[in-house]
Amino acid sequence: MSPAPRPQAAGPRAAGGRGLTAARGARPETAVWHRALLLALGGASLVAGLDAALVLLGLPAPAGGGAASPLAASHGTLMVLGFVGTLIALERAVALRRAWGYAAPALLGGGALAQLAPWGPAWPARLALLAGAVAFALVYVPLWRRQRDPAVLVQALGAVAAAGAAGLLAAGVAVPAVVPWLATFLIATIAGERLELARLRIRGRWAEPLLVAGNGALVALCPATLLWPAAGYPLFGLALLVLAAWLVRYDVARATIRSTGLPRYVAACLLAGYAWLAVAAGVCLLVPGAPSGAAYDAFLHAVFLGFVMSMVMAHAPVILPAVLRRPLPYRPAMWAAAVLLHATLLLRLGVGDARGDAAAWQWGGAGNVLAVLAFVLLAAYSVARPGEPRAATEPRTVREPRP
């Protein structure tokens, strides 16, 4: 079965819905060096975050340090706000086409890395992250005015959650208590982006309002997980399960998985990510109160590795060309990194966390780091290698959006 065609998007709708389409319709720029610099901030946050992951796993790490070091303590914010947050905010800035929009990725990437400074207090870095998250939320005001679309609204809800998370962190709230806010930020952003292609499969009038309501419920339940965890987390898990079911039901990945090449690769990553989102929902529903210990590790990495990182791998062939104007050709080797990510995550959660096997937990975590690094190196090589034919860089019949 051939991949389904993408819906036509142009003008204001494109600018509000996807950074890639908006960038194509935007006024041409003579240079993208500033985007490359901001992308480098996100990349540095990723490298530091992966190094911190090795520290937390009790494995040898290039930067060293113990589990109580600033590097280890910054792992979550480096990965979520510093890496993925910078990447998303950068593409939103490209869509906005206003210079002030680039303040958000600059503050998020710079603030995340500033946490690692060995001198001075921690509050300037936290304030930078808060300022970056607030600037990111403000980007959606003109985007919403440009196109009042449910997809933009859902993404804006995610930006509100990001600002709430950064505010709590700046106030000194511990990272584990802020995880639902950080998860909502990325889940809502991804769900909003997937909505446009999901419209190919939507029949009836209730599907889009259900998606908006589900993401609104996640945002509303974030304070409940903090104040009343015994009730807040099960309700949060129920909302996650509804969203996972919605994405599986309506996403075009169910059709494109029967295709070949890039569309099939993207679909496989998407469907695997939705499965991990359901796993995270199950942890919230089955574990009383706030997850801790192995349950916390399972919830955290089912969302941020199984779901979010799978989305990054799926959409990288579109994200980087939209930001850098350099093609990222699809390569079959991308499958290896994706399979390694999910296989080692299954080892980490299914054996390490579920059965209390420390060796499986460490091996699985090390495999997670290796999978992400392998994909990043493959992407960098593919972007840098010249002379790729256009037919190898992008499918003609489907264009997947980014998370």
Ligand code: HEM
The other form holds:
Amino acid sequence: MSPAPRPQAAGPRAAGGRGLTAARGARPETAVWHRALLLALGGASLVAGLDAALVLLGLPAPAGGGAASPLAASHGTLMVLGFVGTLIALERAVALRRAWGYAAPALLGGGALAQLAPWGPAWPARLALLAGAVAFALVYVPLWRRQRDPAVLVQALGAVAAAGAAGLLAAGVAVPAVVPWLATFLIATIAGERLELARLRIRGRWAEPLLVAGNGALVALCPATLLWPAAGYPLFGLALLVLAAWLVRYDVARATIRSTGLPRYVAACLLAGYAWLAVAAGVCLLVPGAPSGAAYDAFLHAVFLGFVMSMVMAHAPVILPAVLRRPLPYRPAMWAAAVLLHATLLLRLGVGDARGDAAAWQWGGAGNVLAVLAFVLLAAYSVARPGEPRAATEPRTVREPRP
Ligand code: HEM
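Starting from the form predicted on its own, produce the coordinates for the form predicted together with the ligand.
Everything in the complex follows now, all chains and molecules, and the chain you saw is the first one.
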């Protein structure tokens, strides 16, 4: 295997820790296989979620079923809790360095896929998702004790939103009413993550409390969107706008966009993601009450594709090596997947949703699927055949809390 690029140095060993299995006397390769298996659960959720997306777009899909099939109905939870949730929970479990932390990704990935079982009631899968989200939130208790840092606090707020979302879904609340909770889960997790790096640019005392307050407001407004959507959604949009402005103002991306290679690619993905977060805020502020129809699609995918998926594309070359202990070298071809994602999202939302053009909506959605698939295949190829890894040089703090 080629030598690991710098991000690997952000793993448990580099943090001065012993690594999960090393701490327990097991062979490190075993841990890597366990993690790869959990990563595969997240990958399977993504594949199923993409198939479901094609069904929801009304396009031919490899595993068909109508728009009312369990597959199509599970698209949102497959993507948010099954795919991104499993990735995040796995990365946090690696940071925690305790075996029980891995229950969270196992239950989230397993629970998301269990929704697709054609037999039996739906509640066991929903209960597994709830157990996974609660386990994920509990991971932040020891993490917070190790490092009482606003970055951990903001991410913990995201975990609370995830547990709230899973609890509501288990209680039978419909996905559209839970979307703000799901969005808050991912937005707060990413914002906390970016805070670690933003410290390089933060001057003044108020920036960090403002980020904590903004994410706290998102969590507090989740019940408001459910109970009083007419007031809850505009306030939620306002909090999103403040967060988007905060991220643009303080993230190192505004400086690293002027560099080259991986740092520039990461910065471009981040800045594009922040712009989409502002678009989502705009939908909440301009559309009265809970978004529905085209506004619902626009709000959902400005957050989940424009912001979240762009962040996944940005962070994959850093996070996957930390989890798998294999380099994911930067390749210029990653730009192609990222540009395709944003261009087709612009077509889907800007023409399809905004102008009611069904063909643009479908073409844009199909392009979104292609962009995500292209990135995943490129990442898988790069991990399997690292070739000549280029140094991953985005400035990076150690991911794990200091023991
Ligand atoms: C990759 C391309 C994607 C396509 C083509 C796509 C397509 C769709 C469509 C057509 C809908 C139904 C919208 C409506 O009812 O108006 C939908 C709903 C949804 N999508 Fe996506 N999606 C994609 C990716 C994602 C991702 C990556 C996430 C999350 C990380 C996500 C989360 C959701 C959620 C939460 C819903 C709401 C589900 C519900 O109401 O039951 N989507 N998606």
